[in-house]
Structure formats: C-alpha cells, structure tokens
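First, one chain by itself in structure tokens, the form predicted on its own.
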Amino acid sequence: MNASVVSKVSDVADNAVVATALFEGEDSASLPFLSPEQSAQLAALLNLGPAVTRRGTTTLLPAGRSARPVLVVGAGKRGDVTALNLKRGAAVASRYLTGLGFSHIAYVARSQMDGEAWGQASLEGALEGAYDSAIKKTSDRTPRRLDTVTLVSTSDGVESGVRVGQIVGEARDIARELVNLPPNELTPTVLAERAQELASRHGLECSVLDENQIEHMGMGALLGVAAGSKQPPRLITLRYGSPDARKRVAFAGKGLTFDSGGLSLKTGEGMETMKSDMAGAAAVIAGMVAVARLQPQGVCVTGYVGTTENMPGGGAMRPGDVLTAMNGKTIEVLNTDAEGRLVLADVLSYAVKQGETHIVDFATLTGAAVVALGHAAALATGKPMSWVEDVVKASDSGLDRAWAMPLYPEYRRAMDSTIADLKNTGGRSAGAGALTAAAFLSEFAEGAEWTHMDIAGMAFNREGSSSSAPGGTGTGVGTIAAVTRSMASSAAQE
C-alpha cells in the first residue's frame, strides 16, 4: 500500500475519496472543501438532527459536479477525542469505502491531535477497516482493496506517524491472518514455519525447538499439554538486535493452535473460536516483524512462543497429574482446560534462563478477564507495578488498550497445592480467576520485571463491526511496537 502526505485537499488525486470527521456543533461551513452541492446536502441533513455527528456514523456526499465524493464520519464531541477514537473513525471510513469498491482514501485532518498521533491512527485505522477476513471463500466475489492512503495535513510529525502506523497496521494484519487460519492448516509445526519465513523476510534471527529438544530442556508443563495431540509442540524464538545492547526486552506468547479443553472438555459452542487461542503467539510473531521494520537502536528484542494443541487423545494429561516445569517447580493439574498457563510456565522459565530482564507476555488466558473488563481492554498485571504501568502506558499509546490490576499475595496463596508446589487453578471459590492465573505465572518469571497481558476479551471479534472484519484483531502488536520504541528512546538517553 502507498501512503503519502499532502498539505491541501486540492493536491489529492482525482480518483480518491475524501474522508473527514465532523464534530458535534459543527456545520457544513466547517468543511470548506465541499462543493456547493455537497455543502447544501450536509446542511439539510444537519437540520434533521444530530445523527450525522454521532460518533461512528457515515454520510457519503456524492461527487455531483465536484471532483470527488466526500465521506463524513461522525466524531462526537471534540473534547472526547483520543488517538484510539481517531483510529476507529479512520477504520469506519475505510471499511465503508472499501466495501463500496474505493481503493484510494484521503483523510483530512480536523483534530487537535493532528500530528504524529493522528498520522499513526489514520494509517492503522485505514488498514484495519480494509482487512478482509474471508480468506477461504471460493465464491465469485471482489475482495476489499486499499491501494493508496493520502493524509491531508500541515502539522509536524505526520510523516513519522504515517511510517509507524503503516508498519504496525501491516503487522497487525499478519497477526489477524494467523488467527483466522483454520486449525487444520495452522498446526504448531506450520506456525513455526510461518515464523521462520517472516524472520527470513525481515532480517530476524529465528530458532525453533522441536519436541525432543523441548523434552531435553525439561519443559514438562508444555509437554503435558501437548501429550493428548498427534501434533508435536514447538518453541519459537525470534530476535532483533544484539543481546549486548544497552536495553533488553522480551515478549512471550501463548500459542494454542486449537484448545478443546483436553479431558476437561469444552462445550461445542465453547470450541467454535478456539483456533484463536494462539492470538498471543500471533501478536508476538507479528510484533517482532514490526520491530524489525521500525529498526529501533540500542535495544535487543526477543519474542518467545510456546505452541501446541490441547486435545483429549489417549495420552492426554489427566486431572490429578503432576507436571514438572522447566524451572523445577511441580504443578498439580486440576483442570486440563487451564492449559495456557502451563505452556507459559515453561516459556517464561526459558526466557528468564536466557537472561531476559524485562518480559511482557500475551495470552488469551481466562474468561475471568472478559468478565472483569469485557471487550474494552486487556487486563494487565505483574511485578513490579512500575513495569506494569509502563507497559499499560505504552499499550494505550500503541492503540491497544489495557487496564492495570493488582497482584495481591492472596491470589498466589489460592494456587497452593497439597501435594505439589502449585495447582493450575484456584477454582471458583477463590474468585479473581484472571489474577490467580497471573499469580501462578509469577512463579515462572522470577528474576525479571514481568507484565502479564490477558487479551482474552480483545483478541477475537466474533461478529465484526462497522470498523473491523470478524476474526482476529491483532491486539498486542501495537503494545510490542510501543514498548520497544520506549525502550529504544530510553537507551538513547543513557
């Protein structure tokens, strides 16, 4: 996709559709680039009521005798503008227009947040709205296309925002496609192959441990989850930069390419979207691609992914089994559907053994995170809270969204086992399921500053929306890019 910045609407190519925001209380005179016919049409619609300016609404003003049509996107109150709202507005415009067959969109800056933040939000939104999730349809159809995006602005920083937004937006699309692939195609082995292909294309180092190497490393928790599947597990490592860099940061991803629940079997309905249980892994792999393209200086960035299936085959782990993780801690399995934390136990242990000082993990880990925050934000916790707060701030600036939650000692005590070091679930009586799961993970991240991001409510959009196609969302990619850029900025100041 081509992206550029021009200073005025008259510089936009004739084949582009202009998209712009309209805020509450504004009238057609606020958009001086409209033709007289378009201005009269908009004025008539505004006289009927405030619907045109309600956030997320779309009003297409036909070209008539003017050079091009104009799409007006309702933006709500000007004082409520955030970067995330700007991204969603751009995505609404892109989804609407690409659905009509337009492939060149020109966004006109009208926000006080004009500049780098607007440039990034506009590009990410344009790519999100244009993404077509119908990757396996064979019927005669015209897929969405977005060939060119032009931003109309005179503010400083827009060009740098365009660069970041395009890189991160295209990486999110990589994550979306990985999540949307059917699980009979995207096995753990294939996910590792995809990671290797992306690494080769973008100049990342990549290594993959197979099941024999995983066993040799003592990763009994990961092997326990994999035992019920015919598909062998893999542990993927992607690296950008030198381990001797001034700053190091690592990202870890849960990669369940399909989760049946194991012997603690899910319902049929509960399994329908379980191909998405590798969304954390997809975020880490795609996020590493974004890092490679952003080329931050003074920082070593490493992605770790543990990937397997959780199936109820003849060798499957049973409730009551005890597994030994890579760091030597023993885990009593009470529920085989609490498997993601078992995978991450070994992934985090491995990352710590590699000398990582700062770790962020991404996992579709618990339904409790959805109960707590719905589909509005990821749940963030970890140790120390200063690192968690840094990651949450980066997540917000990276056009994801997260909310920090505490990790009280009571949550860890809820995971005590009578026969092993830990049990893999606190049960319903303990409550706070997302935080007891995080407390379990904390035992395997000792020695590093660690943030856990439970993205269960954010990773998969089952129904789709006016701004996004159904399926994977690419949540986490923006956080990875923003955390890395922040670390690189810190390294440059030292």
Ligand code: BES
Contents of the next structure:
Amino acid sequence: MNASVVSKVSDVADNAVVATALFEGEDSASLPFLSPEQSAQLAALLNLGPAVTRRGTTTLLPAGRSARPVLVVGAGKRGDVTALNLKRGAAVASRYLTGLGFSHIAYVARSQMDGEAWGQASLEGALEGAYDSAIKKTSDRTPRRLDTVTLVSTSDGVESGVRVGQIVGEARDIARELVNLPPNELTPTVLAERAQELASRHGLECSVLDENQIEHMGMGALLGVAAGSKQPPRLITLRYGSPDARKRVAFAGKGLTFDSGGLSLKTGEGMETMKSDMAGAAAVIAGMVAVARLQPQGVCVTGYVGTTENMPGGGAMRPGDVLTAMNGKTIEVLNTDAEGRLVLADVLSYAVKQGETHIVDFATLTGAAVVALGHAAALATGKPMSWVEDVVKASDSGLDRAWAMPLYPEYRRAMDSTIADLKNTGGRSAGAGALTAAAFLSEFAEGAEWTHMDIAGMAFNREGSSSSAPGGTGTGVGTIAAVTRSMASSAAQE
Ligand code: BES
Ligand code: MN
Ligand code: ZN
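Show the same protein again, this time as the form predicted together with the ligand rather than the form predicted on its own.
Full complex below, order starting with the chain above.
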C-alpha cells in the first residue's frame, strides 16, 4: 500500500474518495471542500436530524460534476476524540469504501490532535478496515483492496505517524492472518517456519528448538501439554539488535495452534474459536516484524514463543500428573485445559535464563479475563506494578487497550498444591481466575520485571464489525511497537 501526505483536498487524486469526520453540532459549512451539490445534500440530511454526526455512521455524498465522492463519518462529540476513536473512524471509512470497491482513500484532518498521533491512527484504521479475512473462499469474488491512502493535513509530524501507522498496521495484518489460518494448516511446525520466513525477510535472528531440544532443555511443562498431540512442539526465538545494547526488552507469546482442552475436554461450542489460542504468539511474531521495520536504536528486543497443540490423544497428560518446568518447579496438573500457563511457565523460565530484565507476555489465557473486561481491553498484571503501568500506557498509546489489575498474595496461595510446588488451577472457589493464573506465571518470571497481558477477550472477533473483518484482530502488536519505542527513547536519554 502507498501512503502520502498532501496539504489541500484539491491536491488529492481524482480517483480517490475523500473521507472526513463530522462532529456533533457541525454543519456543511464545516467541510469547505464539498462541492455546492454535496454541501446542499449534507445540509438536507442534517435538517432531518443529527444521525449523520453520530459516531460510526457513514454517509456517502456522490461526486458532483467536478468533485470527488466524499464519505462523511459521524464522529460524535469533539471533546470525546481519542486516538483510538479516530482509528476506529478511519477503519469504518475504510471497511465501507473497500467493500464498495474503492481502493484509494484520502482522509482529511479535522481534529485538533497532534499530527503524528493522527497520522498513525489514520493509517492503522485504513489498514484495519481494508483487511479481508475470507482467505479460503474459492467462489468468484473481488477481495477488498486498498492501494493508496492520502492524508490531507498541514500539521507537523504527520509523515512520521504515517510511517509508524503503516508499519504497525501491516504487522497487525500478519498477526491476523496467522490467527485466521485453520489449525489443520497452521501447526506448531508451520508456525515456526512462518516465523523463520518473516525473520529472514526482515533481518531478524531466528532460532527454533525442536521437541528433542525442548526435552534436553528440561521444559517438562511444555512437553506435558504437547504429549496428547501428534504434532511436535516448537520453541521460537526472534531477536532484533545486539544483546549488549543499553536496554533489553522481551516479549513472550502463548502459541496453542489449537486448544481442545485435552482430557479435560472443552465443549463443542467452547472449542469453535480455539484456533485463535495462538494469538499471543502471533502478536509476538508480528510485533517483532514491526520492530525490525521501525529500527529503534539502543535496544535489544527478543520474542519468545512456545507453540504446541492441546489434544486428548493416547499419550495425553492426565489430571493428577506432576510436571517439572525448566526452572525446576513442580506442577500438579488438575485441569488439562489450564494449559497456557504450563506452556508459558517454560517460555518465561527460558527468557529469564537468557538474561532478560523486562518481559511482557501475551496470552489468550483465561475465560475469566473475558468475564472481567469483555472485549474492551486486555487484562494486565505482573510484578512490579510500575512496569505493568508502563506497559498499560504504551498499550493505550499504541492503539491497543489494557487495564491494570492487582496481583495480591491471596491469588498465589490459591495455587498451592498438596504434593507439588504449584497446582495449575485455583478451582472455582478461589475466584479471580485471570489473576490466579497470573500468580501461577509469576513463579516462572522471578528475576525479571514482568507484565502479563491476558488477551483472551481481544484476540478474536467472531462476528466482525463495521470497522473490522471477522476473525483475528492483531491485538498486542501496537503494544509491542510502543513498548519498544518508549524503551528506545529512554535509552537515548541515558
Ligand atoms: N485458551 C483458553 C482460554 C480462553 C477461553 C481464551 C475463551 C479465549 C476464549 C485457556 O486455555 C483455558 O482453557 N482456560 C481455562 C482455565 C481453567 C480450566 C482454569 C478457562 O479459562 O476456562
Ligand atoms: Mn485451555
Ligand atoms: Zn488455551
């Protein structure tokens, strides 16, 4: 996709559709670039009521003889503008217009927002809305295409926002595709191959441990989960920069290419979307591609992914089994469906052993995170809280969204086993399922500052919406880019 910035609507190519926000209380005079016919049409619609300005509505004003078509996106109250709302507005325009077959959109800046933030939000929205998830349809159909995005603005910083927004948005598309691929195709082996291909294309170092090396490393928790599957597990490492850079940061991802629950089998309905249980891994792999393209200085960034299936085959782990993780801790498995924490136990132990000082993990870990925050934000927690707060801020500025939750000692006590160091579920009576899971993970992140992002509610959008195709969402990629960029800027200040 081609992106550029121009200073006036009259500089926009003739074959583009102009997309613009219209805020509550504004009228057709607020859009001086409309042709007289378009202006009259909009005035007539506004006379009928305020629907045209309600957030998320779309009104297409056809091209007059000398004008380009204009899509008016209702933007609600001017005071409610946030970067995330702006991105969604841009995505609504893009999904609507690419659905009609238009492939060139020109967004006109209408908010008082900082140029860089506006450029980034617009590009990410444009890419989000244009994404086509029907990757396996064979019928004749024209897939959505977005060839060119033009931003109309005279603010400083728009160009650099465009660069970041395009890089992050395109990386989100990589994550979305990985999530959308069916689990019979995207096995752990194939996910590792995809990571290797992306790494060599973007100049990242990549190494993959196979099942024998995983066993040799003592990763008994990951192996326990893999035992019920015919597919062998993989441990993927991706690196940007040199380990002796001023700052180090690491991202860890849960990569269950399918979660059936194992012997603690899920219901049929419960596993319908469980190909998306590798969305944390997808975020880390795609986030590393974004980092490679952004080229931040003074940082070493490493992505760690543990990938396997959770299946109930004859070799499967049983409720009651005790596994030993790479850091030596023993885990009594009471529910084989609480497998993500077992995989992450070894991934986190490995990252700590590699000398990581700051870790952020991304995992579709618990249904309880969906109960707590729905599909509105990732559930963030970890130790110390100062690092969690840093990551939450980066997540919000990076056009994802996260909410910090506490990690009280009670949650860790709920994970005490009678025969081993830990059990893998706190059971119903403990409550706080997302936080007992996090307390379990904390035992494997000791020695590093660690933030846990439970993205179970954010990773997969079953129905889709007016701004986004159904399926994978690319959540987490923006957080990875923003955490890395803020690390690089603090490295530059030291
Ligand atoms: N992958 C699931 C969590 C999940 C549920 C993600 C719904 C997205 C949507 C995870 O492995 C799981 O099964 N968690 C269990 C844990 C329980 C057995 C302690 C859960 O949340 O029910
Ligand atoms: Mn599970
Ligand atoms: Zn799972």
